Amino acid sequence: MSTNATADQPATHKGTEMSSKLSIALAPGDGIGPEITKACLKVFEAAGVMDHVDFVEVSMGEKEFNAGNSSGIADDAIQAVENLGILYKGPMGTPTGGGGKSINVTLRKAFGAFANLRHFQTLPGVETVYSKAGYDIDFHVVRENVEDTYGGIEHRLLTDVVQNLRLITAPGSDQVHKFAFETARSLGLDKIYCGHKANIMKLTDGMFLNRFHKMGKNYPEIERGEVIVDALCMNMVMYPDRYDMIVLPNLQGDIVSDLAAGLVGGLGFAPSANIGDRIAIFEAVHGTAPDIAGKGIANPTSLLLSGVMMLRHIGLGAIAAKINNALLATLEDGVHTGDVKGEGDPVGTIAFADAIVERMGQTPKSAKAKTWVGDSVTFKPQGTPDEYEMMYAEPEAKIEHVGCDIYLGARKKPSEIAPILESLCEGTPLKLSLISARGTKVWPTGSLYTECVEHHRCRFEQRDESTPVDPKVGIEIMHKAAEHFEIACYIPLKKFNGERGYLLAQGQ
């Protein structure tokens, strides 16, 4: 492993001769991270990976947090990843309290790694409820990686009310759907399901689902299916061999992929790749396990399988297959770490790696051997763009303003608020059309069983649909309302090419 390379200069060997190998940024991680990383590198060495690759260690994680770096990532580590284009990383923790945020999320978003790919498969020697029942699980989950609630755009609006903005974009959806279809094509899969909640979140999940079907028309050989995410979770538990690939928005994909890991033995057996147009991150997604750190008993399987995905990504498919098959043969022979149910005494982290090395070149007997091809590096770093790139999916729509939603903070009943607002919009092109409580209409009609909080959505709409509305009108009403109430939020209501760009309230 080379650790003397700078962010913009690959590692060198034998004097001043420049290496022709591909340099990959390496972050061993925290807790058990360094131990399992060492084990994986040992397997890589035996498989011949080091003939093609140099690993350049970078600093991120607990060490950076402790030094007062709130991002947890050293500046030269960021530069290294941007220049090299590949990051291989162990598990990293997020500080409890303070300002530190998840390094995993930060890396994915900062580097535009928009698609998370995880492969879940029944592994020989790994006993689960489903393996005992005879299920052969083998499917992929593709998760959108940078949008949705993971944008982290949250506000405390009122004393009792907080808000999270959930952003779904057409270009972001197109990116992950194209990746899913391209990956399915390369794997020879003939059907993809889109998991969603568009029956409730009709605009956000609705856009994600619509872009799925639109992108799918470019891949006529691949069948498309759709499934509501709660039903999907039930189906995965009851029929875990039903799906070959599922693509989902970020939060739902996070939940579903962890559920899927549980089907095959846990996060310790779930590899993860985060793929962008320029940068890819391959990581262990399980925790840092501080309770066993330093004891030499951690399971390196997840990080090793993530490394297998990385080797395929850079063009070393044959080596990836050799490692994968040696791992399967090792598990098949009953060699396992302490977290795995099985016969025989468990072995430590390095002993497990040694067992894989001993079986290098072997193929499993009970599991299907991998036959991937590729014996030379095809990945080439693309370098940092000169400027932020703008993405567009459709021609810009014709926008028509038709009203506004003003969210007020007041510990008053809707019947007390409405007369004041009606007087404020008198003589304007807008009228107060409804007040809702947590999305449900409570004025001018509604059920008295609907409980209200201090957060009131007050919707103002056109008095005459044939009369255009200047967006300034709603803002002026908001200014007047601010003299009477706390303003929590203001949202203009618009039509896009004549179609309403907002939902009706429940009960409207």
Second form
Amino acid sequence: MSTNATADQPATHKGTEMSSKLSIALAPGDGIGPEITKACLKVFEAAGVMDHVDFVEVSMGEKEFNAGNSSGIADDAIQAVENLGILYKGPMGTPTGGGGKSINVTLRKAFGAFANLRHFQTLPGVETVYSKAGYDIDFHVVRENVEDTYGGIEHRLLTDVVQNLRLITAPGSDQVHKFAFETARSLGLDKIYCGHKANIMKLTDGMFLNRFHKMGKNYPEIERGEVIVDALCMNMVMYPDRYDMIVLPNLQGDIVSDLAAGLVGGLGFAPSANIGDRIAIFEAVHGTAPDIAGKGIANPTSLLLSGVMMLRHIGLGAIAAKINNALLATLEDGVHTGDVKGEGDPVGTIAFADAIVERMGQTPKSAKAKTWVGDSVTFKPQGTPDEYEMMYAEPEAKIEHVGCDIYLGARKKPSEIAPILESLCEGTPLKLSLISARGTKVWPTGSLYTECVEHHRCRFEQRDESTPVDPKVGIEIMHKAAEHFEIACYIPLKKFNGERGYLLAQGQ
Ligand code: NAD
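Follow the form predicted alone with the form predicted together with nicotinamide-adenine-dinucleotide (NAD), if you could.
Okay, now the whole complex, with that chain kicking things off.
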């Protein structure tokens, strides 16, 4: 136990001095963060966590923003997380307006924490429509954490038009799928579903889904299922005990995991782990709750259950089970904080932690007790790489250029634009094959019911399909088009090993 531990203030220390225990970076966070962190550390202390772990406090959040640090993260905090490999964090506020970005998103992306794992379980004493109906919910959501619309690659292209560049990569998908299958294997699950929208986003979600099946072949004992995300949402509400684990792309995973939190009583009960190859971040899912900050009434369960995930991650499964079971026994006895719909008067944050401490070693009567094993630290920090690590999933494909999409800005009708473009590509290997409005073909034919905006996708394709096109040809056409129109975007059209790498327009 660290020397600064007292009955009220469990062991943490500042700085990164060497210890025989595993050091974990701790950022209590803002708002209710420090209150719920204190409660969790009390429970850890009673469970024996401090015999194996030292928490090293690092500075992130409002304090840093207020000191003019626009990242909200102190430099030595970054270094500590990089060295230690694990961050346990409370919620942190994102400044509204100004340049301050979400610390939470920055941390996940900068540290390559590519998979977000959340565990949703029915908790005794936490009344929900499902608990009343006798449903026992217990499943995991694995969300890709880095790519997708969360890349933050957005542009205003034209007066009326903005775009978000949605990147999905094969190695990025592989990382999250591998994590999902490994986790399912360690939990003894026999089926994983991939949630997706590949029926519409055939290339992006299509790649995510294909990589799921490809990765799954390495885990023959685990059955694979696929489910379209809208149907998934309905199924989760109607049959919440149907799924054991669902893996999803970032945005869909974000929405589905909050939906899942609603099934088990809200965000106050949903723990979250952000896992990368080198760094893992365990955090409460909810925010800083400024409306109740400082009142001593916040619910520490989300952060505590995130801590339970962290203890399992580092090898202390038996202690994690002890804490989980004591928490369930506490809730089962009707002890709860004010945000919980349950019987009896609510207690404060620290009284709730004390009630868990009192029940340490007990198992719940109505809920299934956890029997995780592991009583020594197996986690080893990986250290900082010397250089950026490049990731490739497949041997480089043979690429053939077959045309281009030039996106133009013009307050003109397609029939006025087409003759100008046709004249620009005259005598080149490319011909204007279509113009589409927000993805739907409007030239040379289309439905007059299709409404157009000032953004026109003008597709140029080979006149002679047997001859590949020099990629410069499309760029030269774009240069000439720039004399007549605002250029919004340029995308070359390619085949990869002979397979078309772009979708046809609706109606093409
Ligand atoms: P919030 O989650 O902080 O609060 C929403 C509601 O839930 C409030 O009524 C709050 O009192 C209640 N609540 C939340 N956690 C609770 C708990 N543990 N116990 C009892 N009640 C709880 O969401 P918000 O108000 O939209 O966001 C406040 C701030 O938190 C914002 O700056 C936001 O950016 C930030 N935030 C941070 C994280 C994170 O650090 N991971 C996540 C979400 C929001």
